[in-house]
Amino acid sequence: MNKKEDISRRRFVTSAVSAGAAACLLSTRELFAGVAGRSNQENGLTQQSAPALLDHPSWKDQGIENLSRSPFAKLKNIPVHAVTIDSGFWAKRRVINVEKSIPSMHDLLEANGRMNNFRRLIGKSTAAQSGPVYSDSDIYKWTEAVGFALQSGPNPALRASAEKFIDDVVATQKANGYLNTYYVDDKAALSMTVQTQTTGHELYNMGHYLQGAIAFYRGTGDPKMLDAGIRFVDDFLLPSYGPPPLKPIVSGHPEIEMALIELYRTTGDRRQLELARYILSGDDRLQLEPRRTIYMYSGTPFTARTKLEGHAVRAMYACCGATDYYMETGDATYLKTLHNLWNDMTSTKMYVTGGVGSRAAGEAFGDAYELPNARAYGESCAAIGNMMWNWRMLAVTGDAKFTDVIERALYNGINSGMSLDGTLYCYRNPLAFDPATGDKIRNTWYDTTCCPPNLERTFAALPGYFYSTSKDGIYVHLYDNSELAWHLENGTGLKITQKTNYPWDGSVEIGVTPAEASEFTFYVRIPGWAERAQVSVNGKPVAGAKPGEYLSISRKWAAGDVVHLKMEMTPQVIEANPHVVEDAGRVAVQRGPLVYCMEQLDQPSGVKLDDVALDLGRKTTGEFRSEFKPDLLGGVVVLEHPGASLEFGNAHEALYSTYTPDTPKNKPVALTFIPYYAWANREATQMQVWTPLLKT
């Protein structure tokens, strides 16, 4: 540990909090000194009423995150039931995600024993305990899916499913709020130890307990299941565990401290914002080990963090925590250390398809520039990790390069995780694969089975993150066929409509429709892969269009007016840092927002896809033919080019030879290339997205 990391908790807290993040937060002995809850005789805590949850906005109007008190998000969320994603891109996975992969995934979580852990402590069932010490979680996540799914509208299927879960899991809480089903009977005396909190999830278990319970409140406005998070929070949490005299505290697993923060958005409850706080500021008195600390991203003050290492999932809902932490308190510290992580990522460590993590040692971030394409991690659920971040740090600052790796996350590096039919999972995302290793990639179950219910509970949230809400306007993230029917921050009421055949064309509508003719500013995202990107407003061109942009439009808005969006989606040849020692000499394509990769089912027979060579010439571009295929893997853009099918001979039939300098010999071929995203629906085979430049 460096002298930066070395530094106690109480010097951190004195130093780094600034004055404008003190004056929003009470002290910490004013904080947990009145915790509210049971009585504890060793603190002298005294008995009082559970906080009444927030009613505005009401629990239907909060959106993925409810940022409408938060004072340091420039960007406030719409709700889910605001947007209605019509026929198109997305429409065909969400359907699909609610009428599949939701009900197929209940189906397996009872098959695979996960509900059974809860009934068996209730005497609904004889079974033993089954799965990880983090099974509990699966439960929640699912739950979620479920919550933001009826936040888009009733399913009374659904709603009865996820219920019975519920009413399972909440006669499993114990008197004093605990709530968990692996560390009872001969396991209780471990609970909450230290060693327990960095290993058994204790903490990550209730934080998607809380994720789940919140979503599910904003979808039903029944808190039932949310009523119990907080009697875990607030009698077993909050009276035991924070700073001295409590017991100390570390969250292992990243996830309780966005959770806390979003149950105080929801409650109003500061204390639960303040153990967040002490969780991300690190306890010294539990002298965890570097390594340990690394690979948890956890148990040492957040802002002397310097880069992204350890686990890749625990490091992005750290800083997922860390943002929503800013947001509520405007430390400044917290916002630097965010921005430098950020650049560490997008510049040395995050794949072409937003995906992140490079090892499959420790699910964990690799050195700088360390992007293998085979051996890619990659996991699903740190893919979405990213997402979430970026959707914070979005809300913090409004600036579009958030939103690229939004779209090149959403579209690439977690659409991968789920099959067309939505029955089939990635755990990892790799950028090469070969079946002939014995992996197979899509399954319908992992005994640790964060992933699916994790890309479930994303689609299902998916309408959240099309727009947000400013002080001056509105801004549009995503494009897809949709309707908003929302309102301005000032209460105008505004009703948005998208006609596009995005991402398969660049070309959108965009109807603006205000309750009445008002002057508000509306930002136009011009993605950054948008080269060349025009706007006009009733046929009137608009300048000022950049790439990764957002082009704001001031004006005096009324029913009728129509923006038009147009961007070239000419396929764009990629070239990665030198440093990334496995892409040199290779490219990849993009076209829009998808990154494309070759399977070797499409290729001309008798070639290898790995002795094939992309044939660009002088060219940056290249020549490419695109096709839109409709009866092709749920209907793609196909992508064809020119290329060449190389010949070494016998000499590289050895592992080593005599170096000659002389081009292998090759024949012509037309390569074809599909998105990422659509890679293994098919049969098993060769697959690679980063292709080798025919040398000339």
The other form holds:
2 protein chains.
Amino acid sequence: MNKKEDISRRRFVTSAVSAGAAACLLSTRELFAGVAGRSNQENGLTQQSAPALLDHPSWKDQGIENLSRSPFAKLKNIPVHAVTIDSGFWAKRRVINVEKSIPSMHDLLEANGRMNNFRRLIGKSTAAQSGPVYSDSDIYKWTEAVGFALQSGPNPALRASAEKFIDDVVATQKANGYLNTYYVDDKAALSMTVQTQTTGHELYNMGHYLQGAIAFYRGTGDPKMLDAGIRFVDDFLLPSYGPPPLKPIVSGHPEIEMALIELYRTTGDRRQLELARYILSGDDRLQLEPRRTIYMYSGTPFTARTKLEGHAVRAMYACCGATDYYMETGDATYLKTLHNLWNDMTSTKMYVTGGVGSRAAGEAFGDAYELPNARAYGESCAAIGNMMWNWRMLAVTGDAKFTDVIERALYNGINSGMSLDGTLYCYRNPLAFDPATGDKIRNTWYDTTCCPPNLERTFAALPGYFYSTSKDGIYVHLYDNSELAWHLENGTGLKITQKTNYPWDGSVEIGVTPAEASEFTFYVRIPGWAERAQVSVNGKPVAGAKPGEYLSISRKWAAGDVVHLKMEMTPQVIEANPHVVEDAGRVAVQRGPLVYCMEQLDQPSGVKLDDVALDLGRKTTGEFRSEFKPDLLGGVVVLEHPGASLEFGNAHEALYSTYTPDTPKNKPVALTFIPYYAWANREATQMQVWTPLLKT
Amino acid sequence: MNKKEDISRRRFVTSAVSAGAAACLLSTRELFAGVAGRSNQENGLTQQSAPALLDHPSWKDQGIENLSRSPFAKLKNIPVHAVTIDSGFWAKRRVINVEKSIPSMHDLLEANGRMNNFRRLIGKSTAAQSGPVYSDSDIYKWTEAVGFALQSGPNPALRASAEKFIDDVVATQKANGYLNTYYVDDKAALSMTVQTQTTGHELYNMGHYLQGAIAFYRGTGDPKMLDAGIRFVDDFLLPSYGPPPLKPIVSGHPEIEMALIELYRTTGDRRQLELARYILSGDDRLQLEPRRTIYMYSGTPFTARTKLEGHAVRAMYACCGATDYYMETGDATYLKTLHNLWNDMTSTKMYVTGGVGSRAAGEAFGDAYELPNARAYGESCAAIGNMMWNWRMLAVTGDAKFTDVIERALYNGINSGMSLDGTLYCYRNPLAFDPATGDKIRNTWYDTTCCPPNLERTFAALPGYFYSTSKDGIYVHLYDNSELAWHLENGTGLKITQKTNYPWDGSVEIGVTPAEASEFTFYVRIPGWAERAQVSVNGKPVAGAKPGEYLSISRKWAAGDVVHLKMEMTPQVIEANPHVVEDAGRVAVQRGPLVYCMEQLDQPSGVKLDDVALDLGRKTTGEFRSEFKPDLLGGVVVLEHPGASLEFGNAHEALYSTYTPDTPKNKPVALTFIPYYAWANREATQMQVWTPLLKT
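Switch from the form predicted alone, shown above, to the form predicted together with a further copy of the same chain and output its structure.
Every component of the complex follows; first up is the chain already shown.
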């Protein structure tokens, strides 16, 4: 099983120190302190040859995805370190993420025995195995969060905690490259059986391992964890399961696909890409039941998929892997499938918050238009998967419709997943809630703790989502107070500053400062919701801004140039497709990228959230009063709108009664809305996103 | 574990033959052919003493429940054989049940290895164990269906098939009384551990065993299966788990509670009742997690329950057991709890079809008002459990509100569970359906095949639900062409004939013929939906008929008396409580006891069910055209009503868009409704119960 194949492959040591020495072209930022990796000798790996790592671009200049050599990626990632988010909306979240969330999750992972699972195998702990089969991935996702945090700048304490984890993790690797804390001892015989591949999350764990290792490497230059991951793939996986297909393989919970491709982008070893392709193609020797391959969103050819179904996170991660595969190969069948699936999702299966996965049963996509509110599952991980997939589709196409989904998910269905103080997490992100159900929506810990470190890695990686480069220039995707220090693909140094109070205000002042005056295209994203956006360069209007498109401004840019983007922040009243039964007769409120909701505790005393309706009269837009409240929920714009409280009376106490056409009496009340992401941060109270309209 | 306790108890042999000889008081029907049971000698049980059986009333005169000595049952069951349903709505269903459903289920149980699980243990089969842990119960529920069928009259072929099953089943009983095909061999050590009690369905299986054995005994007088069941309880269960509490016990899936109490009603052995009480009380030594005790609806004191939640079938069966317990003991805490739970269910958690259990996840009750339509779970077994519970509450109280639920569930959410040809079954009974989801709603077989034999036993037992006796007279609950031949509790012979075309027509002619002219009260049920019901005796109006009550007619009844009940069958338009979000702006149509639905294939060509609305104008009642179509769906009244087809146009192709107050254009169309129970009996087509109202 672990016999090494005599496959010729490049194997050379790229020491982290030498990689670190390959400085980035624009050195406008301090170099990270203590970035140089521990040498392989220090790591006690003298017995093993270190695997190959490409050093182009330098480890520290590889973005969230290293698309520098991906032939079918129209847009290329910029490194996380290239963008500094100084102040404002995301800065606050990111400080809390690094100072509170990531450290407290470290302690919780320890307290819940997740690291002792590793230490037990190396004689450092006597604790019994703890947690579900995918518990190793909790450690890896947390390590990835640290890796991304370190890509933004040094943090010796965080780095040291991660290194302690990594040392123990890597020490458990077996001689044949295998690394997993669950399928050991009496369960070792179950390892990599078809049953375990479909339910045991071995490959899922390793996928997260590789993502964590790559992020940590890109944050520190330290290849220790990555080297061991490569050995898992090279020594254990490829000889037994690699193409040409040896033993049957199925990913069970997709994740390994995108990880293998990012590994390929890091090592240049095409067999890793080939294995990802093989897994995406489905191993037809397995003859898995359809209900299994639907749920797993794997095991059958990805290109035969016609709709999103089954486990939402699995489906999103599979789409990520498939998009990554397309970016390396240009296989048109993949792209066609991906576009079809995207249309299926965005036109029938996505919440207005960017959340996906309607059903608690199987944590699954529902049928078309099956979008319940109180019962919405909308797992934080699925919204993150949605963002990750759209990030990849954006790289393929440069189409702003994908950025619209990224923004929708990020500001709403993802951002809701972490409490404002960074210590409580949502697993579900419903669009209506009643504490009387007994459900506790935010918790410090889940036995399946996939979402918390997933949120942490996402916020830690956020700067990497702000811009992309293309052959002809640069794209701006997200708006917040920030500074880019990077370069165009032709090497011209470029600094971009954003000054804004986004998302509370729609004005963004963008300073574009190339190292030298230079012709290129600056692609300014006009969000899909920004109906009357205006763009000017140095005070001169630029025509052609259309919602949901990038406005391309091609000119000779020079130091001191300023782009001004003005987006109207009038609250919008949104209705859902009439086929969404739970939203019939209801509307949602959105202001800028933020979806709003009502919490019971903000409404006038005695008014029940269940009984209120928004009073629009016959108007379309609503007449909202907007007010920024600095002391509320970390500072939010609160909306107020006239509404009514309906008096159903006794006649409506029965569950069913004969129909009466009488409209219930009502009295006028002022309704108060807060941003959805900030819900459930005070006392337990009822919440709803979709509000009934008063019938007039 | 199996050491016999020296507990003094009555043990005497009541031979089935002698029990059979205790003839029923009114011998107006032919005696069953071949009813006499096989003696214990024939059964090869000479080594074991046969347990005690009470013979009062005679085995064949015990109804669905033998409440003859239950001190807190206001109403007593009549035996199934006492009512003959000759022709009409239920006669057709019952003929198919006995001629098609029960025999074909026999073959399917065989084909799917359910009987070989038993035969393997006695060396008659080499097949591996097949099916889930609760597979034994499939055989028992099927045997119960046969038992009830035989209570209506002889059927030698059916009886012979059941006897063959019973012989093999009983032969697997171990010396210590234990009987189960799953927890044997290498799994024997798991038997009755807390883990197995909570998930392994050992006691659930035995509950169904006892119900099957009792029904078969009451249908044939053959005590073989029952004797072995008593040995399980007496020799295995009571010595180790009986009160005073020995080892911890929890029912896991409630069922054993009501079975033990019916066993107590059959044997008079009070320890069986005591054990049921102990299980209902929850064994606090177990310290089970709340999520488990909620799901299982057991393991904590039943009387501490405040709402229906968790697995719907478990909850309904627990309520059945608790009501049975009340009928034997009069424990007021139980009755209070039961009324609270009933109010919770009927005012917030029951479908208009009488189905319960909204969620696929955990097959569970939802929160209050959580009643999705397309995603309704509404398991057939849960609707049956609902009917069984209400049957018990009716016996306690004589209150017609319970009969209303029985009728609602029976005619709609239960009756929908079996195809018109009797060979296909629904597990789920949703209130809206789209075949584009890929869901196949009716199937011949489910690996968890609980619902099919449950439906079969229910239809087989149906005559037993038509009447009850009380100290002062007799109650009529259900209406169909039928003949009762029984007696009042004072022994006066009584024959009652019903002539009707119910539920298609609201006129029921009821001939009341006591053996001799006699003073008693005849309680005529006025269904809750029957708003203007009229009752006359011998042509003379009787005042006081109120919907949802029994009209008591106390007089001297004599041969030739005729009660005429006339109920208006005008279709009714029903609305749901405004808190049921999926039904907002929608109405359901009901005619008599039947809830109606629309199937796509009945609507005008080109009209999409998704886009139609019912046009009531400002009227309350609707103007339906009713027509009985003898050749459609076995003969049904079809309803037609003016409606509209909405033209949403392109603007509504998006999932979310900015709100527009414009009402979509529409064109008038005639909408066609069929009874809900008959849906999905033609080609796969869209269906919905709740139809939007046209906004005017």
